[in-house]
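Shown here is one chain on its own, the form predicted alone, set out as structure tokens.
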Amino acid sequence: MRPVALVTGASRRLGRAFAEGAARSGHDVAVHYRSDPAAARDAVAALVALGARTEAFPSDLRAPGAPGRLVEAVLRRFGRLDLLVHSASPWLEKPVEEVTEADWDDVFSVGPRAGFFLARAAGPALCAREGAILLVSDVAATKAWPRHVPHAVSKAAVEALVRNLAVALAPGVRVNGIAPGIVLPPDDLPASEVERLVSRTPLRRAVPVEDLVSAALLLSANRSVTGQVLAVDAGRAVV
């Protein structure tokens, strides 16, 4: 039986290219979306094509006990769970004195508190297969970005699970973190400052998608690497 990925936000952009990178390693993959039912029939339509067995589920992982019941909701549907990828995110762009207790609570609720729920419930499944757990940081952790404060903190809050799971469910689930650097740009992004940002790293280029995908799936496989974060950012953690 092949091994069976859950990957959240898996719908659209990062989240789309780590579970297709999953079912092109030979995993079966669950699909978690929030609200886009067509971009995540899109997303299953691909993956099959890819030859993995899938199903979407939808859930908003900011709603008390959802990510529990979307965890059980894969197992009923699987029977088994080996990674779990937990990609999705908000994104919120505003400076420091626009922000609403409310956009906090969205971004925190569905990244590192969603993180967690989603890591305990899928605890158990995953040490029955010596599975993985990845957590999706960002850059943004590690600098000062003032018009993306929430983003930052809750990334750098990821990074703390990341650190904190490793040991709590070692031996027997393995827990990493990503960080991507330039990868996908919002779509409302200029191309200048894209190019200024690039410009600033050691690499002087953007990160293919592929080479952000071909290292998560590397580190979750990897028996002997726990509790690390790995930043794949054309260097731009260093400077």
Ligand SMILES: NC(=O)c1ccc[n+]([C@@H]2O[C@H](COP(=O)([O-])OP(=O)(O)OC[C@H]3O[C@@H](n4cnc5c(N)ncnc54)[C@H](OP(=O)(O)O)[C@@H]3O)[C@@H](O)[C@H]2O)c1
Second form
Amino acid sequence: MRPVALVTGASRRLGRAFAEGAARSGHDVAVHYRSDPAAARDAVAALVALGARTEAFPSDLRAPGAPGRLVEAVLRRFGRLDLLVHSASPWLEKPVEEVTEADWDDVFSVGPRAGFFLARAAGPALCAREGAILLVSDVAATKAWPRHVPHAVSKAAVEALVRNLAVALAPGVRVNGIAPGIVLPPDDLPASEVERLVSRTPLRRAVPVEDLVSAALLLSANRSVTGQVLAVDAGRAVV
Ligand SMILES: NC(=O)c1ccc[n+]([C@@H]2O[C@H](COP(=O)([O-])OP(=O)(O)OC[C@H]3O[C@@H](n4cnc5c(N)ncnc54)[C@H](OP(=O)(O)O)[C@@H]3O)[C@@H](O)[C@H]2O)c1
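Form predicted in complex with the ligand structure, per the form predicted alone context:
Every chain and every other molecule in the complex is listed next, the one we just looked at coming first.
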């Protein structure tokens, strides 16, 4: 029987790339999505074409109890879990003056809070398979991004969660994080702004999706690494 991966936010962009990477590395894949069933169906079709057994699971991870119910549904369908990738995350750009309490709640409930409850619910099944958790952070976690304060702070919390879960779930489950730099910029970010950001990055390039995904899978597969956050960012975190 093939190992099983649950990937959150897997219907599009990077979440879908993590899901396809997991399928290429031999996993069956549970595709979590929230709002776009058509995109989830496309992702499922792509994974089937890669030879994976797969199914889409809708869930708004802000809802009380939703992370636990998602894991239960995946275990009912697949019977095992080997890898949990928590990629879902709201993208919020607002000046400080406009940020609301609801914005903070959204960002934190989908990021670190759902990450915690997904990991807790998945822990026993992952432990049974010497499995792994990968939480998706952002270089923002270690920066000051004044137009993205809740996002940056929630990613710092995600990185703290990596360290805490790595100890809480040891020795049965390894927990790591990945902090992408510029991979797929937001659709509404002007090309000139992307160029400006890339020109200030040491390697002077955006990160190809395949570099991010291969690093994520390598990190998750290594049986001696836990509690680490790997920046895959063309050097952005160090400037
Ligand atoms: N793109 C980059 O270059 C980049 C750089 C650094 C870090 N990252 C991180 O990488 C991850 C993926 O990035 P991305 O650019 O692919 O993200 P994205 O396009 O903004 O997609 C966000 C995902 O989060 C899901 N989501 C949002 N709110 C949710 C909720 N309340 N409940 C459940 N799911 C929810 C969305 O689901 P629906 O679409 O179904 O609503 C979507 O799949 C994120 O953690 C992001 O912070 C990305």
